[in-house]
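Presented below, as structure tokens, is a lone chain in the form predicted alone.
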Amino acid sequence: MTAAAEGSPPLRATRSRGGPLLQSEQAQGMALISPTFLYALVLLAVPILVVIAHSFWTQNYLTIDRTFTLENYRVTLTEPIYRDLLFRSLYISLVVSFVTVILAYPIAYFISFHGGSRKNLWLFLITIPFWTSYLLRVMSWKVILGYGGVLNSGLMGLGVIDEPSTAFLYNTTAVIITLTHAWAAFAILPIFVSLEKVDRTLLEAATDLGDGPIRRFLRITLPLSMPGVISALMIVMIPTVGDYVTPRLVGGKDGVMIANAIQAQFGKASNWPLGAALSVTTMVIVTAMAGITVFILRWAARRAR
């Protein structure tokens, strides 16, 4: 009893010394985080706040009237041209996201489960198209899908069509094809990483219990790789809504997206407040759409287990 009583003061002293030490570590941690946080705040939060502020103002020739108004949002949500462009952009973004992930999943699965010692080589080969400029890749699809392009020439050579078709270029389909190719690698990599984390012993146990390949995939592999699928969807979905280069080069009048309208407002039209309102509206809708997509996929993954 006496020994315990005698030993208690050093214990309290140790704890009292631990307090400043912990506070010191916390201060050091905050000191390390603060520059990064401030950097992100300046480069991300401040521009967004500036855009949001502009969306509540109006353009008066070359000057901006800073009187608060919701007129820009009324125009954004009620004008048929902007509403149609927004719906088309969301449609293209969703289609590109799901098509890209559906095409990327088998490739990632093959590399993860059958790549063997050549996994790094396969991943290296996937990145080769990104050695060239994005504009060059878009223009390549313009050559492939064009009136006198590779696709028309091949179909005519096979006797499928008698004359070149104009249905492959300057429309929504051309935009979807080009964006799917452009973002394929960004979908393959997160799915591959997620598949690499799947415990192979679970698959062996399922095999011992009599599950076939399809049942093993649906009950084990796919649910466990769902974080990678969700990441791939988000990586593809969010940037494609804001792409204006691809629609301009291969979309034509039927492939114009909301980003082209935003670029026009900030550029030739010099109507920054309306462009800001279009940007904020698009950002909010895309965020809601991404959240709903994530919720549905997570719910489906839980039900599949």
Contents of the next structure:
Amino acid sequence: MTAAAEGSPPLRATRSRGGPLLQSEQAQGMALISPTFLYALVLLAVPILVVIAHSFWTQNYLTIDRTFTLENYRVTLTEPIYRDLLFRSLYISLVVSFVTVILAYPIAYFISFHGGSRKNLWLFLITIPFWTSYLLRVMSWKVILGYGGVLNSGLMGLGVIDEPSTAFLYNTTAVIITLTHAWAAFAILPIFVSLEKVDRTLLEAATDLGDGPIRRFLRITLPLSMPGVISALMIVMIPTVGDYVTPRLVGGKDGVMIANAIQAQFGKASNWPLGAALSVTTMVIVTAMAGITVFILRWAARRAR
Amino acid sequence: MIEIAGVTRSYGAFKALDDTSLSIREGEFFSLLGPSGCGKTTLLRMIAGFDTPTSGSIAIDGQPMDGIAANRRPTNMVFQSYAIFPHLNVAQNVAYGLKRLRLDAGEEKRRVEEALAQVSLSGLGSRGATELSGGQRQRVALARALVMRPKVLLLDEPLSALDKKLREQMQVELRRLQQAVGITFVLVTHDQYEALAMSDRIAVMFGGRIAQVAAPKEIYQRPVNRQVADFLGGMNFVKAEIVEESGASIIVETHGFGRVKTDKPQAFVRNGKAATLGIRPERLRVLWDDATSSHQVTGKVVDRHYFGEITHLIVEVPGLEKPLSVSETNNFGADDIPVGAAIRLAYDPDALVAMAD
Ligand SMILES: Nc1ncnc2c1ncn2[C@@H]1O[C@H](COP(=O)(O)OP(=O)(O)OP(=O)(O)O)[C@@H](O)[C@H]1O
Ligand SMILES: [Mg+2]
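Having seen the form predicted alone, could you now give me the structure of the form predicted together with its partner chain?
Next comes the full complex, this chain leading.
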């Protein structure tokens, strides 16, 4: 009784003292982030709203008719050319993201588990290609994959082929190769981070309980690094769908992607509403594809137990 | 059961473990006790197979373990951090090692439940690994190892992360569990009370070497040297001179305690004539009023520390270079003895132990 009576006043005191403190801390936090937050919100939301609005309007030569219509979406979803471009873009981004992650995982694994004291050096080396501009990197792939390029002369030197092949450049494969290379570092980093977070004693515990290196990897390391794998997939998948430069430079006719079509609508064809509808459709489909991928991977990880 | 023969583990020029030999018996609760950095974990990890000796060999159950990987050894380990798999629930954690045995589902479930019952966690099988208290995590780690029915269970400071109450409770439970399952337990600890309370035998280690291997009582009462004596609790050290050394006994001459004949400690290495005589503070008793004893010393109280159920008296005895520390229970009023009082202390000559310097 006495203890309770004695205990309550200080309790109340701390509470009433804690309240305003918390509020002011929150207020301070809000005040601190608000300029950046507003800036980001404006830059993100306004263009999207503008695009969404346009997608329901119609282009009349130089003016825009602002009556609501779904015509642009009908064209987007039924015109074979846009459907093909959309599918190709999704296919390319899916392949690129999975190939990138599959190639990035062993590198991240090596750095995390065998990098020793030189982990930072390894990470630094990985960023070196980014010292040159993206355009230059894409151009160098042109040099490698082109008609008189490194790959062709190498294969001819080895006697594998007699004359230069045109099969390497200006097609979907070239786009996939170039994008995979371009995004590798972005995939390595999140996987590396999640591998670093795997407690090494868990691996010893798994070994202690009878697992060899492969089972241990499949049962402990892989599931625990899944968050990194998923974010790597998303980081690569989402932007590659809308990539514009790479298909333009190394894609040729076969490698054209949806972003090139969107650019054409906003540019030469001067049909902003159709371009907007293509953009919105792409956004929705990419979101759905990303969501489904995450869902499937999570489900698979749970099943694997 | 476990034969460790001349094992050394070097890191460069530094020897974390130096020519250590040890024999652990089947079914015993064995503790490796020593201060931080003395090589306890190093030795345990070599038994488990996570580390290999630079030289020397380890055999378990008559089988040499050279070249046998950790996942093929008949040992299981309870890690200091427990190493509970965070993406699995309690039952999945416990069943982890069983999966490889491909038991049928009913048998696997039965063994998991049995193991959970052994550590009093029945019914918690579907809890997530992150939803457990420290004590519960410790029990899951224990169940996960026990369910494998290893020949040897290795425990690296399993109780050090628990609070005092829980730690004492788990000491009793671990001891009971070990007796129930009959598996050889090898426990690493730096807590001497833990080692004394739980073990059948204790190895005390210092700086990569084993100083003494014996049963708890023997280690506490007959430490081989000052280091061991000190590590296991308070001890009064008195300078002594060896008068006679013969077979199993030794006679030393001291100032305060006169001429004393004691059993020779194991591994006694004579170092000239100098030796040390030791007596634990609680083996000195205050003599009240006109009670006398045939073995007593007289001194003056110079300081007093009150600890609730006991009082520590610091008593200056003429002829001794350092005052004696006396631990006396308070039911006769030791807490009322004033500083400066002259008192007499009785002792049992059997409580005196001669040690190498
Ligand atoms: N990988 C290593 N490289 C160099 N020295 C090491 C290594 N591992 C352990 N040591 C050293 O070996 C000695 C014994 O270490 P060990 O971990 O066995 O100590 P311990 O008795 O378990 O101590 P604690 O009670 O603190 O856990 C320590 O001095 C430690 O610094
Ligand atoms: Mg240790």
